[in-house]
Amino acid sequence: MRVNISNKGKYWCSSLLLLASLCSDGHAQPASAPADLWWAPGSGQMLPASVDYPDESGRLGLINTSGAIGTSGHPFFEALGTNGRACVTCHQPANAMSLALTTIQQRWQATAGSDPLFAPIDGQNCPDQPRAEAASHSLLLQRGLFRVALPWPPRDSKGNVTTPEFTIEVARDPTRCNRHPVYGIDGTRHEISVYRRPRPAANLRYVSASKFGVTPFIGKTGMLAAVDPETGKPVNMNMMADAREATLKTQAQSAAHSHMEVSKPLTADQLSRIQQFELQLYAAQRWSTLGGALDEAGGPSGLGPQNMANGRDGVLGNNTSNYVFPMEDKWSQLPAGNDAKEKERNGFRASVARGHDVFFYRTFWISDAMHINTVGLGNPIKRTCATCHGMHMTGMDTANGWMDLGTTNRPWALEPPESPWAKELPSLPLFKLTCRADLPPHPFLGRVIYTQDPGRALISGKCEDVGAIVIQQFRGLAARAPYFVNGSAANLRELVDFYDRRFNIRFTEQEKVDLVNFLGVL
């Protein structure tokens, strides 16, 4: 049942939608998505206990384990700052609580660029550019990237300036922000601007879990881990691309300041309500156009949002008892089918099962990857995709820390003219980092490194962290393209192709198709 009630351009959810989300035995059933998929701040919509949203591969499913949520007055859904944004602005339910490029482009067309999404502070390539012009928002409109302004030199957790292990120069500045007299590295604000994708605000019980990583040390570097400022306990540092925030509360406070431009800090109650909401929300693909229901009774226990809600967090996946994405071989041996539709469904499901096996069992040589080949495993090492993407149910890395897979550093990062978007996109900034002569060079990239985004190094100031990024979760991928921190993979095929080039895997065409199909149902 789909119920839309227009009120001055806002959509309000009636009690009929809540009734439609419950079957007679009281078990939640997914409600239909409203006709207007965009959640504007302050719209007052009810978020059902279970709801589906269409995406390019079928339907994404969202589950709220605490039941339907009234969003009126809720700090995640209300504009708390000065630019009209709310948390939901960049974490849309239809996009697995992230933000798809197609949604950004549709919003630009619908509002002529006036939506708070395009606020100058980070929705523009640089804040002082003309707001009404699409060119000012080119990285957001064409790659889904927001500007992230970080202080330079870096500061520690207490706000004290630290001495980095490298110098940094702006080698290329197409956004005209890193050499800007106010916003640039040498400007009055002393900032570095990098451009990144928003991460999903769903499945965060897994993302923030620290059951496996309760050690006070960072698994990949041996350094002390960050701690929760409220409890003093170590945290897993897996939430943000550069791990600069320790908890969901500190992340929300930081985002309110830098993205919503609040005039005063969020209150303890607001932070608690945001955290509670994020910890009870789960997102995963629920329906595949070709494969059918992904959460059907007796199906694979690693698929669908309900299985995400029921799963265990903080678990390191293995190939005996805790697969990262359990399939139980339920789709490995299927009958051909009695009609064309059943044959298509079973054929696709068989492809997904093969893709699962490519992910877990197809070995290749991993080489020259910082914080992978430097943790005592050797260089190169013969492993699989699941070596780094090993967290049960999410595909993140269970161990805390970050690694450099080459998405932003030369020579592996896509750079014009190699990039398929070279004719459509302005180049990202390019930085030249020179590691200090009195310290060892980067073990794989040497003393001089060119990168689009120094990643964790902008926080730690360490040469070895240049380009290192925290691994992302794999759920709801079909609803939130493009991929990688810099949006350099427009779709899942480009993501697979990048890894194939980076590590010289030499996937067959069938392996690539199967792997894409597998990722698309997560």
Second form
Amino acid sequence: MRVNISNKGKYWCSSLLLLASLCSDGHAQPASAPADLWWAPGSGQMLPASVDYPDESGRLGLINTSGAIGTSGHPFFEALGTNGRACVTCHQPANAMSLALTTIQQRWQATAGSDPLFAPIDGQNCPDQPRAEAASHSLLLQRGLFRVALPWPPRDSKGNVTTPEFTIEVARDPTRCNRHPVYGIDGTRHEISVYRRPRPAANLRYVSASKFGVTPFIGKTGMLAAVDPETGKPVNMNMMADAREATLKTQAQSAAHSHMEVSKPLTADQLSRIQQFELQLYAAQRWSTLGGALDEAGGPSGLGPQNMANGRDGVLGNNTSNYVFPMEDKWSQLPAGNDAKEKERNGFRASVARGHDVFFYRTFWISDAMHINTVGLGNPIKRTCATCHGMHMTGMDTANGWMDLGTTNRPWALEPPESPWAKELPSLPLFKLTCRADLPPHPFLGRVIYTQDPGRALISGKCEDVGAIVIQQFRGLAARAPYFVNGSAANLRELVDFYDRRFNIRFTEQEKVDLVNFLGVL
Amino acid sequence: MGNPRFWLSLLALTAAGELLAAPPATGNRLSFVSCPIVRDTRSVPCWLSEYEGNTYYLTIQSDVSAEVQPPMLGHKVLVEGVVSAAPAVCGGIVLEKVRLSVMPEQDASCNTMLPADEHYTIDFNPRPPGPSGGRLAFDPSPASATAPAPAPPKGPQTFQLYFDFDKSVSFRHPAPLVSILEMAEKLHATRMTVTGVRGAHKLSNGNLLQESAGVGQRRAEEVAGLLLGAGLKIPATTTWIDGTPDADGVDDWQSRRVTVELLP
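If the one shown is the form predicted on its own, what is the structure of the form predicted together with its partner chain?
Following is the full complex, with the preceding chain placed first.
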């Protein structure tokens, strides 16, 4: 491992050559260089109160507000199940508590595929394929996707089978799992397999804040909101791609079952420790290779992990009193700079400031997006990125954050061209959903919908929820490519290009560069 | 429709030389199904619709708090309103008491987006096409929050929930459903009746436009199920009206409803 405990006011800097020169802002230098950034389950190291990890655009910073965490015996860090995995296996500190594709590939190389990360249950396209072959793990190795197996038809909160508004057929089964006699939709386990990216297990105080817009009824649909089983109170339903888990504790219990194959459920004490850990952990970019310190005194209050730790949760930020990512115009009118280094830094910071303004003020027509064009704003609406990404400090939606952006539904989902000369074949499953004829159709997709992942509809059984995905937080993006639920954007530029196509925005090259620079420092 | 300040401060001209059908008489009630049209402006877009050769102004984009929320391209819209004498807005004859309902089936022919045109400017916008100033466009003013609390409820309390054409519970209903839950608690309600209605419209062209059979039942059962599911532990009687309803072209939108009665 590669971290050491930091003293107050000091933090760890990577000693990788490239980055060492950047650690010049008065902070402690590391004593020794780590072999790699991988945090193995059960390693027993301390997770410092404050620690940095190198990433694509500089350094990610993590802060534990309760001080350094002893991970020996800690349920987030120990392999509690039967397959050798811990939570930390897929939620790596160096990857903003998510898991970057590069890390997955490095683990494959380093362990010839024997790491528990590649466990058959969900680290393979389907569990019964040969474990040693890379082809069995192709979605994990190429897109960073784990298999998520959900019961079909869906169950209600009491576990009873419900009747969905649509039927599902498997239109394409490249992973040979959805037509499988055991794991398939009609198989003995009655499961549907979709393939998803891990979501960051940090800044969860924001993700789980049940404040703005939380009532017993889901704001976007009027249906019953999920409730916290301990308090009976409705929650904001902003966790997991499909909001299927009400609380951090129910989430941890089901993660232990599905990813770690525990032989018995986690204890109340283990669940509390996981929850406590998650609620005090903050992650954000702390250093930008080109832009320098992101957390310096007097800098923008929307950047850096310390500002995440200090920030208000559950606050709507799509307004000029809170802002989503407050910059206070700190970087809007910088002097050119005295020397080459300062010129470069100030030039980059100006680009970040422009990128913020693209995110916050650049209008385009948002059209045919379920749960945003259907909630009283009209279709289309002339608005900005921040209309969908309105939560202060995270860019999530404040409550009930699922929407259909088109990342998994045809016609917008990324699909290789079908052609006799195609070099690449489709790798994700494709489902054909047929909605009941006696109910209103999906307003934009009609009654027959093709999708790679039905998203929220796998839980709600509602036609209008097909392909609706809960928005993830924007933090630590540079540490955890690829993006979107299905890893369909390999990098931030591809993410921006997706939006450009999806909404016919016609960004200028400068706008794209600025937006990418801005997202990269969050 | 909403805010008088809004009407007065919208500057609008009808493009010279446009061929117009005979303008409708002020005070006429209209009820029609037609494609919505979006007209861009320097600020937020306007929403228009054409009927019998005239263009009507429906509303502008603001935010979720708007009393008249814009319809959807890709669908026809059911428009009800009263022709007003107000100056045209965005080139459309202004309708008062506008009620809009998006028709649920898709209609690809409803795809007209008109570019911004210097003839049409909006000098008052309750919410620009980006971040707000901090409050919703039509939030009640802080003053109204300090109004004296209403007297404690006595006797049966009735609530009406209105629905979009052929639709059941949607984003419109969390707030009224929460009001019902709160009232049930204040009233110590012991039971409730929930009556769903299949609505109908008498259109200006004389046709009867009726919702689908069974929608009244679907609404009533869904509303009762949601209230019980949210923890209201009282017996509920669910009924529905599904016949051939009367419709007279006056506020027919009110026929698309569920009535909830709470009994102490």
